[in-house]
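Heads up, the chain below is alone and in the form predicted on its own; it's given as structure tokens.
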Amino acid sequence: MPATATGPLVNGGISFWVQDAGRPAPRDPLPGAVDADVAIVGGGLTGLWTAYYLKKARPGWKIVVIEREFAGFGASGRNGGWMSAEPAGQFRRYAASRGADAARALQTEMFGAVRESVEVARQEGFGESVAENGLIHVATSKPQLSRARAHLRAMRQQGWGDEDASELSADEVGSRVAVEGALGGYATPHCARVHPAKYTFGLAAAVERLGVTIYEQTRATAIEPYRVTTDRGTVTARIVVRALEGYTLSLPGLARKLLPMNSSMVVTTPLTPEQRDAVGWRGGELVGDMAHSFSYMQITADDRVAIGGRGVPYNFHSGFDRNGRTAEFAVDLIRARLAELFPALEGIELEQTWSGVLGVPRDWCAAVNYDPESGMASAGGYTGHGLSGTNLAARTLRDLILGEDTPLARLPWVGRTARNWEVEPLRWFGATALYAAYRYADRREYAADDGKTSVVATIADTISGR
């Protein structure tokens, strides 16, 4: 394995983001039978913040979030911090079913979602772990930047005005950030660099404050109308939540409901001020690029660059290491990445990498629901939004909980089913096959660099439903 400046490459060991921020004393398990107003099974940020809004609300109101864990332990804690303003669903497919008024309609309230969060982190007292610095997606090829500009049309149609979302040349692109063969780009100040540790370690305790009790090493094993059973004992609860995203599989009826796709990142030592230079990066913008084969970047403030793909999305039968042991080949492809994007990073030491999973619905579109009749909610599929996404997610919850008649509880995410995923090895073969092929149309559209997508990416698109 590469050795760094520091010792070994860590693989694993949850993520960086823990390891930087340090995990809090543990909480105590469940102690047995409890009895709730509300149970929240899951502790990451759909949980803790669905137990925020409604608590707020309710102050009164017993809840208790359940975490087989650790609040955090799951994407919450590993994602790449992007805090992004792009909804957690396709366009198309909201407007299709409740109009595109409606659909418009998210869009607006998810720039309110990034706002909402910052400012409650400010308010909560973990705002250090938040900087406003925007969003550049860069284009290395000219069927990048033909996407890249088909897509800034697009969004003007879906409610991203001339402020929300602006045209980069190469030359403005080179000015905030020096990604080599950019041709340009688009711009978004509604994106927010999030350490998704230190995020979710100040929700969780803000919750904790309002008097929310989060029990810790206690695992669900079934939830039903008004009862969650766990193997520490019964909580008994008017109201149900499922807040669980890519770990939905673990409970019984649901393995195919969202695929767990895997994420994974890597982390650099911190660049010398040689290399800060050399890679331009002149603010804390975050930065991706338009491949088919997504990359994700962030430089955090302490002057690493972290960056993530999809090296390895899906393993058979959903499996996945529950530690963040990233397989070596998505390593290299993310290693090989960063050099790519960033040559005066070639060579340079990488500390740790690590792997999550996210949950991605059949239609690849996010769903909140909540039946009155049997006190059950739930709210996920974010496909890869989540640190937005939740925040609006819970007040959505909230709303519907409370019975109130709101905007919120009036969008199209509301009241959404998917069908499942296909029975494996269908699962395995289509979601291996479907990256496989991203990263063949990528490296053909570099060959060509005709202006034209690659008509295998197109064809990945539709088998896919993205």
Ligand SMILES: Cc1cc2nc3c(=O)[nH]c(=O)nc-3n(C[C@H](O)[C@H](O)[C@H](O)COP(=O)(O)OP(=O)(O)OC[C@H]3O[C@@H](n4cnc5c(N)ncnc54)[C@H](O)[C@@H]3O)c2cc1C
Given for the second form:
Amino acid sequence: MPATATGPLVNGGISFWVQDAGRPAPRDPLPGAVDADVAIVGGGLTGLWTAYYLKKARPGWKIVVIEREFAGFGASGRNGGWMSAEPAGQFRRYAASRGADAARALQTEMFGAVRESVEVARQEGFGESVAENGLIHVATSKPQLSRARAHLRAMRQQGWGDEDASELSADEVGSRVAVEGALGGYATPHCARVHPAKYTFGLAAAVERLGVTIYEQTRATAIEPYRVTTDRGTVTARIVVRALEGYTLSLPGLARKLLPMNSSMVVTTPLTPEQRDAVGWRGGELVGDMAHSFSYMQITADDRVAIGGRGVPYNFHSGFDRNGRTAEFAVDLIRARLAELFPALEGIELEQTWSGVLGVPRDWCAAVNYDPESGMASAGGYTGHGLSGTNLAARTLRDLILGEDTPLARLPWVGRTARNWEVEPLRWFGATALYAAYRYADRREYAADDGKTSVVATIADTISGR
Ligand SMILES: Cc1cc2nc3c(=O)[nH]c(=O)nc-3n(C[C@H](O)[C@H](O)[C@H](O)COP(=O)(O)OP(=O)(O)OC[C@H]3O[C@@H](n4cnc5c(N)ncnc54)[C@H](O)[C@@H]3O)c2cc1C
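Can you swap the form predicted on its own for the form predicted together with the ligand?
Whole complex next, starting from this chain.
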């Protein structure tokens, strides 16, 4: 797929981040039957953080991580690099099940999770993969501005103080980043910009230094109490942790538990000095729009724009290309959005596009679970907020597994269960119609520009439970 007259666009290849960081030497597969105290299935941030905190707390335990490809192959090595304090799930749902104070406690812990994720990276020697630059949400129509203000008001009830998030005028947005047609927005300092592959590879190395063994190229085919069956042998363990997020469907009986939602990204070539001046963005903040079909962006350490969205959010029967090949339709949507937001970058060469899957539960809320009877544990369903969410979930799992009655063990995502997703073709139809409705609603809102959120988006939110 040619990007411009001058260069081919790499489509897939896992992610630009993995290509840029360079893959570490492959780790050995499981050598056959192995005994351990803890077997963690999935070598993304959930699995790695869980190994990290458990091994720190119990240095004598034998902890192994089972990874189908390589640590960082999944969403953890492909994401948009927003390490934000936005909770993985909805305040109103956590409040409905466990009370507003518990939901606010989760928010407070999310602020801490961003700090902790940055601090550990620095202590463990991969701090160069993260920069604390904050986050700006930009509204480019009156309805988006109304939503930004309403969202900020709601955040005040959810534990965000004046110093945690503040409204920006059009001029204030403009002085930070030159988004075309910006009418205002809001900013928060609670967000770090991450190079996802460097970060995840750095954490995997730190986990290994602690004495955890990561077995790569080893596919779990079934998990059950005290046992993980793989294509390379069986691991017996007192505790088995499922940390597969968007790949949960790869295990028998879990096909409808978490919907593997595609998110797609595109990265440009490095900006010329003129383009760099034109976009401003000197603070390196993460930037998101307020459209229903949300776009997320970062300016990389080497001055590229990486932008993502959900053009083709779901494929029939939960299918996806493992290496991240992206549908042309999704690339075209992202390219068009980039040009709308930054006309100065119109025609810029795109270097790579890729996709990954994140795990979405039916109630759109993350869950952290441990059953001491069976020794089975799991964490996931961060709905696109997993970068800091994985850190908090892992510390929560540690406390649950160690049987410690801490504030983390009482967070409202502990012990949650959501019902399964609908069977096909309902699942495909629902997800596809939902995002088509959001795109339609965005177009209507730009056309009407009367400050009102499109009724189509409101209906879509109600039907989807988002
Ligand atoms: C394109 C994209 C952009 C995103 N942007 C952001 C963002 O900006 N901010 C944010 O907070 N979140 C973002 N997310 C979500 C975030 O990346 C995830 O929530 C987070 O990385 C989940 O980590 P995980 O360890 O639970 O899952 P993963 O990182 O997906 O790890 C699961 C691992 O399990 C392995 N595996 C799969 N099947 C098996 C098996 N049968 N046996 C053994 N191993 C197996 C996979 O190879 C994979 O390495 C984004 C996600 C995507 C895809």
